[in-house]
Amino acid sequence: MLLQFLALSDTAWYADVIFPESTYLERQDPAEVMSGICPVVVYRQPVIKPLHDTKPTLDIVQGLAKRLNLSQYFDFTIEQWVNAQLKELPLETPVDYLKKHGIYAPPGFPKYGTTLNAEHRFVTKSGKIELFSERLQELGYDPLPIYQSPTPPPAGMLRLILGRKAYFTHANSTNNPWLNAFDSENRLWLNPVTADSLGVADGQLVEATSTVGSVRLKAKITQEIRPDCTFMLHGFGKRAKWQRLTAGVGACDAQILETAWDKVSGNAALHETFVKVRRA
């Protein structure tokens, strides 16, 4: 197994090798297309040299090709890459332009706050905005969605609601010990109605279990959460020792969280799960 991580995850825990990847910060990255109402193409440069040993993505693929015999294949550079990526771009210099300006948009696309012209296509059926979807209507799809209520949870159970906070990256920078100190620890939000009928007192340890596991951590009493819910922190709860400030604090939502996903969509359905809280 292989993996490249800028932070030693319970994920690269089951690794057998870890390439030290430069961090986005550190290193120049092919060029990006960001979509939109006014598409751009972005150019991504290092603003720091490497603090650490690291490499960038490129010289971890090109030295592993050559340990496999396959260096041609891999023949070049990430200027030559970026340069046949932009060569199409109509500027005289591509390279040149993006460095100054950051980013390329093209003449004739609509800006953000201004009015669309006539002639302007959205990426639906019609070329408009739709309210009424024909795509949905041909998939046999309500084409005009009425609001459904979700299902209430069993009795005796709570419905989990996951989330972030905005100075964390997904699980990526719990262990950061600047951004740790905003929030150490992850607890189970509880409304105090509900915390009352199951005689849990704040910051009382207690266990929350689905159909697919069980987590331990602590009550938070508040009146921030509905009484038929709970919430609980993402990013906590590590195995991996090496992620100190997080191993073992708090809980893992994952080793709760059941499968689900919308049937239109098939984005994943992370509000789901129903859980059973009880004092540990």
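So that the term is clear: the rigid core is the largest set of C-alpha atoms that superpose within 1.5 Å between two forms. Predicted, not measured: the structure shown is a model, and the values here were computed from it. Residue numbers count along the first chain shown, from 1. What changes on going to the form predicted in complex with its partner chain:
A movement of the C-alpha atom of residue 71 falling short of 2 angstroms is seen between the two forms when the two forms are aligned on their rigid core. Once the cores line up, the CA of residue 96 ends up less than 2 angstroms apart between the two forms. Put the two forms on the same core and the Cα of residue 153 is off by less than 2 Å between the two forms.
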Given for the second form:
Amino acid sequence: MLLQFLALSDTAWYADVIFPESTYLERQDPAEVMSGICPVVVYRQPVIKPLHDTKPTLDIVQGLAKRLNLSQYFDFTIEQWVNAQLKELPLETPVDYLKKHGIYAPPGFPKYGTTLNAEHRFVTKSGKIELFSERLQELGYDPLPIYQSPTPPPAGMLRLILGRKAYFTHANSTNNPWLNAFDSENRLWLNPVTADSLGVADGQLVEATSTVGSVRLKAKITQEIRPDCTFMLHGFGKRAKWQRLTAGVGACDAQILETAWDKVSGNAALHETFVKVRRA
Amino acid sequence: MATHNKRYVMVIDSKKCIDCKACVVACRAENRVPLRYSRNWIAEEHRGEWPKLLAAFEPGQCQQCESPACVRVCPTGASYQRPDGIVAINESECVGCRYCIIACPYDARFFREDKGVVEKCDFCVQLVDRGEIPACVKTCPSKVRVFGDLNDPDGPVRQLLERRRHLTKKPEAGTSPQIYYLL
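Alt. form predicted in complex with its partner chain, vs. the form predicted on its own above:
What follows is the entire complex, opening with the chain shown before.
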């Protein structure tokens, strides 16, 4: 497995070869298009020189291409790449414009109720916004969204809830010393009623087990969790020893998370795991 | 570069605070505050029993008092008040006696063991003197903090304080704190 990575994460831990990439603050990237009702073109330029011995993506790709005798396909600079991307913009000097303003937004901000013309049709069967979807019905799903209450956890088990803290970015930044100082170890949240029935005291080591794995971490007894649920913060119990503050500290929710997804949208369903908790 | 008719204050709308602690991190970076200390903080309140719960967050820091107790007790003049109201510390005058830490009703000061001096929030004077705003104000994603001149009748601070009910912390301490908390 080959990997390009900003931080020596758990994913990097499993890689055979790691290419150290410069962070987004240290590298010139291709321009980025953010699509939507108000699309914009975003210029991505470095604000500092790389702090460490790292390279931008294109340099890494070109280095690999050279080894594989494929250099002719990557025979351009990042500036040429960006120029080629931007040359269609209705501006005299698009690169200069983006260097100055950072983004380009087409003139005329869409206003509610004025952008659709009479011929416009949505990409649904009826061409309209569908509350009742014949397509979903044909595929064997409820044509109208129907509320289904979540299955209650089986006796003696708790629903595992996933979530984050506002100061951590997903599971990525827990090893940053300034942020880690706010919360340096994740714990398993238990309602006092649940903790009582399990005979668990605050701070005591507990074991949470699902069908796919088992983790050990300390209990946090709090009113802020339902008695039939439990929660642990993302981004702890890492394997990568390089993550010095979080490797082996607390536990990793991914180790006990079961695979589940929404049957209609395909989105990952992250709150579908039931766990058994006991004193470790 | 103090200007005479200015009075810098901060208005804090705690209800908007989401406890992301960006203000704490921005202050640490701007003022190079080592990890074991902090010039500002977010106080948390958690109450109630499930399912009737309350959680509230409130940013805290030096209250930039109009009659600062810390300045009054400082034997060397290291703690001083600028004409624009900002209470600051002249590190080279500080002898580390820590009287000010005891005098402060808000527990907003700390002693830097590594430097032998006392430190606290000074509204990022280095930025204010360049016409900028304090780092915590600039970074706040939910716009909890508004910084400005209390003596500017058209300024954002006065506009807010005239429109919204507000209070100051521990007014009974008699130091006339100048961080205004909106209700």
